[in-house]
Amino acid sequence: MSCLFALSGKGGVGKTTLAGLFVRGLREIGRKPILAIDADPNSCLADMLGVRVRFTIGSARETVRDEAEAQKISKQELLRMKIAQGLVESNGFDLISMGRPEGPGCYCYANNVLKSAIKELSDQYPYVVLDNEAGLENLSRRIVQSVDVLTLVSDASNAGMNTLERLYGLAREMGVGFRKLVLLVNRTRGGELPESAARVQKNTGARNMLALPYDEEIATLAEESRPVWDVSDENPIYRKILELVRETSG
């Protein structure tokens, strides 16, 4: 049975840099190995591993019906196919990439797709942490229908405190299940939540809900695209995560 980490948050919070920091966590502290799942079309988790993706699902859509037919299998079979090929395998986790779609329409089949590759390599990994798209179409689009560790990121603004109130309403209204919820107010003046903060966490029943400080460390890190690996062990930020992904992965 897996542990499914699932982060999600308005755009420019800084969520793909913690959910990396999410996965150097678990594997830090033996929780492992991890699947890490990019569900962001900008593809930016992989940069944050330190890692190269090959291939993505995203770029299936166009592809897969002509070369199912021509190879005389199911397109069934080909996905499986070409998501074990997509998979980057890397010291103590693997990474797969959902990518941007290829050619015009819409992500339902890219979706669909992801969903599958999820549901089945999610009981190959005992830890999984999946990197939502920003805003709120990715749980719209019910990529994942339950979770153990729901994670809304946002800003102290507040814009983003309402935006965790309607992520959290989105998910209750589509009908995403999860056993936690934590609330993460990143780049915080001071590392205090902003008054509001106590509505949000009322509203929400959130039993954690954590003011991260802005951290020059960690600015420079995704400024410079550079890997979570990099972030020093004592960084407060990185502490935080390990000490949050201890409690909520057991």
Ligand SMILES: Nc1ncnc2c1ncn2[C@@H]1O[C@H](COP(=O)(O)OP(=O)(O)O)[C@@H](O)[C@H]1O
Second form
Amino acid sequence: MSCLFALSGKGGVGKTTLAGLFVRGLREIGRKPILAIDADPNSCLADMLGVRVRFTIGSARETVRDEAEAQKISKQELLRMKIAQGLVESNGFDLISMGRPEGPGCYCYANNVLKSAIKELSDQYPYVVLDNEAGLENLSRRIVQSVDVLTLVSDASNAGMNTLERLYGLAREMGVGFRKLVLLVNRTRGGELPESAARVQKNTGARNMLALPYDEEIATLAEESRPVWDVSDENPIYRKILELVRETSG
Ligand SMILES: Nc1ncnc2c1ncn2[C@@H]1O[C@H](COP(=O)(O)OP(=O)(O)O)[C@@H](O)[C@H]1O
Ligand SMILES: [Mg+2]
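Got the form predicted alone; any chance of the form predicted together with this ligand too?
Expanding to the full complex; the earlier chain stays at the top.
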């Protein structure tokens, strides 16, 4: 059984950056090999981790039925092959990129096949970090059903804090199972939790709720397209994430 970290939250709150730091933190404390799953088509976890994706498996969803018939192999087998082709191997971690999201058509059937193929792949790694697109759709329908550490990320605004509660409610409603809930309030001024944090923590029952400060080094990382490996060991956000993964991955 692997330990799966899933990051969710609105677009632009820092999920991909933090997912990259989770991978770095896990690797740093020897909790590896890690599978990083990029499930956000709008940002790129691969860039954050400094690796190149040759092949995303998102498009396979639409063609797998026809291709499998033409090649006279099972759909499951074909997807397994595609995933193997798309897997990028690096030092201490591998990465798979889901590619583009669902189109207007319904690929429910292929999604189920994909889901079980991803599960099969994930089961081969003791640690998995899943960077989601905004919302919880991936968690409920597309990729995984159950996570160990559900990490909801927000900014410090009132709307952001309400979103945390809403996401928590959605996760419960959708039957997303999780062992631990972590709330990260990112890009705060001075690293302080906002006043409404206590209410959100109480209503969600989250044991961990952390304020991460606005940080110049992290901000320039994206501006200069540099990977998380370039962040200094003393970076305050990295230190907090390191502590968090140490505490929650045991
Ligand atoms: N703590 C922080 N301090 C400063 N900038 C941050 C911080 N966290 C994230 N950012 C910046 O915010 C932007 C959005 O981050 P990103 O990780 O892409 O968010 P998401 O994946 O949620 O869309 C990026 O430019 C990133 O560098
Ligand atoms: Mg992202």
